[in-house]
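Okay, so here's just one chain, in structure tokens, the form predicted on its own.
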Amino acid sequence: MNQKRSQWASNIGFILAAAGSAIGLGNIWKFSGKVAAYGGGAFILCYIIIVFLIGLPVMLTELSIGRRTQKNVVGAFHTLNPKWTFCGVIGVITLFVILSYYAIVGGWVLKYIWVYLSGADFGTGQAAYENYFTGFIAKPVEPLIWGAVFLILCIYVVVRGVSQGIERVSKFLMPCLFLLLIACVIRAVTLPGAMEGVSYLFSIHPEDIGMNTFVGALGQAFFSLSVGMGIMITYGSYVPKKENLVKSAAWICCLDTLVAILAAVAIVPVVFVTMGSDKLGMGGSFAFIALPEVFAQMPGGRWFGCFFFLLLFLAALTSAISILESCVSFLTEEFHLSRLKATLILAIPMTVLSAGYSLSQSSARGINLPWFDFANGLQMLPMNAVMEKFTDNLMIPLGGLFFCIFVGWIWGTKNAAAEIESERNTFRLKKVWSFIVRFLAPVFILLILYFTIGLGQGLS
């Protein structure tokens, strides 16, 4: 064990940093869209159940591996069982590809903050907001510049280290995120007629609780918690032995879920009031086209829009920092590089992938790659779509599956539970947790793979 390894200076710092990792763009816009698509309160109920039934146990497996080995995601598996080192490699590859396109989307968010601060001029005409967004992302240079600014901010924080960089920034950014979110919620629910949207969010109709709602909640919960990629292994490796991993993981899940629900409360009533529920959606078109159009029709919409994109920026930045840290930790520990050298080495190939992702937003450029799923066979898809499918549909669930198999059947849940209980911490539900990790979670993850690779659907 590396005695000089960095550690979190405080448990609250770890919880905020890990929650920041879990709280990303998907919590803000995708959750709201799925609430609309899958029955409002019925979806929220399924989501909460799945987070604590599946997400929390899987998160504990990763935290236990990290704290036991005090290693990065690759080094952790190599230490416990060299034959399973490939699990860590899967995590690093997944994170590298994710950050390559996440930085570009983070750049889009920065661009929109600038637009709102400089007057919110999106042009005129019936399709002004759509034309503005599609025109911007199709540009060859400007999105790359904004993406580079976003990535440089991440690099600056990570190079400063665990306690002085990531923890210190998380302690500042996460409270800011919550304050901005609460301000957006207050403004949303005080609009005339907003209670119709609030009622939709929290009304549970039994007929809406079906397989589609369950699968939608499963995909959202799994991808929202930053599990299956090894981030929590890296962050867990910085946790002192005295800290209670069960309580920490529970706090992370609670904060992540709270942000998702508050974001829905901030967005759904506004959309209901201004344009109707049919405008609710998922993905970039919802966040960058539909919502700016909605904000423009409400009193003080310019500043509401500015606060919303600041909120998106904070969520994106804290997630991106955790992704970069996991990759940098691998390089610094396995190849004995400084943090600065590691980030620079990562930045070169990452820039190439980022450029491909950004440039492929314009179909006229024809940057296509092959993709295969059993429903559609071999296809040639835009590079940006293939990168997202590669991580969301394949690598993240595959990583989560291997993590559960490793802890459940190779390293053993007894060893993992012993690590969770270190320093006299109690783990009363360890038998239930063991059953979930060994049997239930793998089945649920295989269900995700069935829908993504088998049926060609996207659950994230």
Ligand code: PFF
Contents of the next structure:
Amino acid sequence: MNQKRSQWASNIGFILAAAGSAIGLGNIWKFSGKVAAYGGGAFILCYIIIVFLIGLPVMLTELSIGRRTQKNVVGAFHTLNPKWTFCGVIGVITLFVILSYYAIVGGWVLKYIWVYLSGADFGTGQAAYENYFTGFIAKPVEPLIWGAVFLILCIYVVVRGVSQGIERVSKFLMPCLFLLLIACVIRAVTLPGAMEGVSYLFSIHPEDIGMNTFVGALGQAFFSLSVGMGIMITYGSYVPKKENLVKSAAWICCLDTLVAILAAVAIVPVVFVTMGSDKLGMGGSFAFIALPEVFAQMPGGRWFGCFFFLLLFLAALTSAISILESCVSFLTEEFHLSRLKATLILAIPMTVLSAGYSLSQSSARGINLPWFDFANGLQMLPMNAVMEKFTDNLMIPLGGLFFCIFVGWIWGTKNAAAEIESERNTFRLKKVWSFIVRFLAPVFILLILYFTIGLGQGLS
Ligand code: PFF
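Cool, the form predicted on its own is there; where's the form predicted in complex with 4-fluoro-L-phenylalanine (PFF)?
All chains and molecules follow, beginning with the one already shown.
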């Protein structure tokens, strides 16, 4: 019972590991796609406001729950108020589903690194890039093998533990990620004509700002900061009492936002110059279809492509590690399993979900599942779409909402603030934070749910 709990060996290690969780596929292609879809600078401005107004306060609620209880997501709620254990369960379910598809997309990224290393031959013809990608993801076995390789890498790190595995790997990988990103940015902005794209990114047209922009920004911010599903409860539970949670959370938010904006600077102008703005809004296939097409047209494109996918891989790996760690800590603490056993037990149902996600990429083999929203009623949709909607549109906002209600109204912002202030750390904006957690954030999150479940709109 009194077994010594793991802790981060250093605060910088914690910040890098948490930033590693936050900085992921979401920052690199999801953010760029959204910036393009929502009108450039206007979206970036709304995003920054939302990150610091809502994302940071919600992150602090999670960190305070984690550090106070020193428990996994489920155990943390159970300790503070057993009736609210369901909040932790929501978190673990969300994380489990996200990891099932994150691993498959991570596998796609590994495959593309391999393709670039071996010569970047995507075939010929007008639709070569699209055919290559859609042909690959629709294969029955190969994407699963790449996904398994990605997952095995995560397992390798997580089994080694918090400070010896996750912290060490993050301290090495995060600086590598920054260097790669800077290299990509330099290459992008020195292309002839790139400044037009940069100015598109940073010019703000107030008429582009609407309710949609804020809702899109909030959905993106939660996913990107890894809040709303308990990752920060788990990572917060390893933080020593003397560390300043407010400063650490501010660092994590700044790093995450910086990387998202830099990634947009590395991507948007390049696509803008080579193909015009109409290619920008391609969503999920953006990284795998539009960008390789762009890379092929620029000098040194093969190596740029290689760097870019390596960057995407590092970002995805540290995020997936955080998800796996949160699930594993739940199993090891609540069921007294070893890390290895817990990981292997998780891997079995995860394989089923991952396989369903991957197979549903092909309409021929597609597995359909029911999905409900008030605008469209009950529909049968491909399993991959249902998994993404389930996490992005329903579970993450729901998790964020319950965390705020729990801290704001049940456990109490006074208790949470006392944890944040422990060992004489100061928390000057306590009152503002308390107001946001009790009122502002829940209202914003309900608005997301109104858009997604009420109006049937997607956040992606
Ligand atoms: N924040 C990660 C990204 O931006 O890609 C994704 C993510 C990581 C989502 C961890 C959820 C999570 F628990």
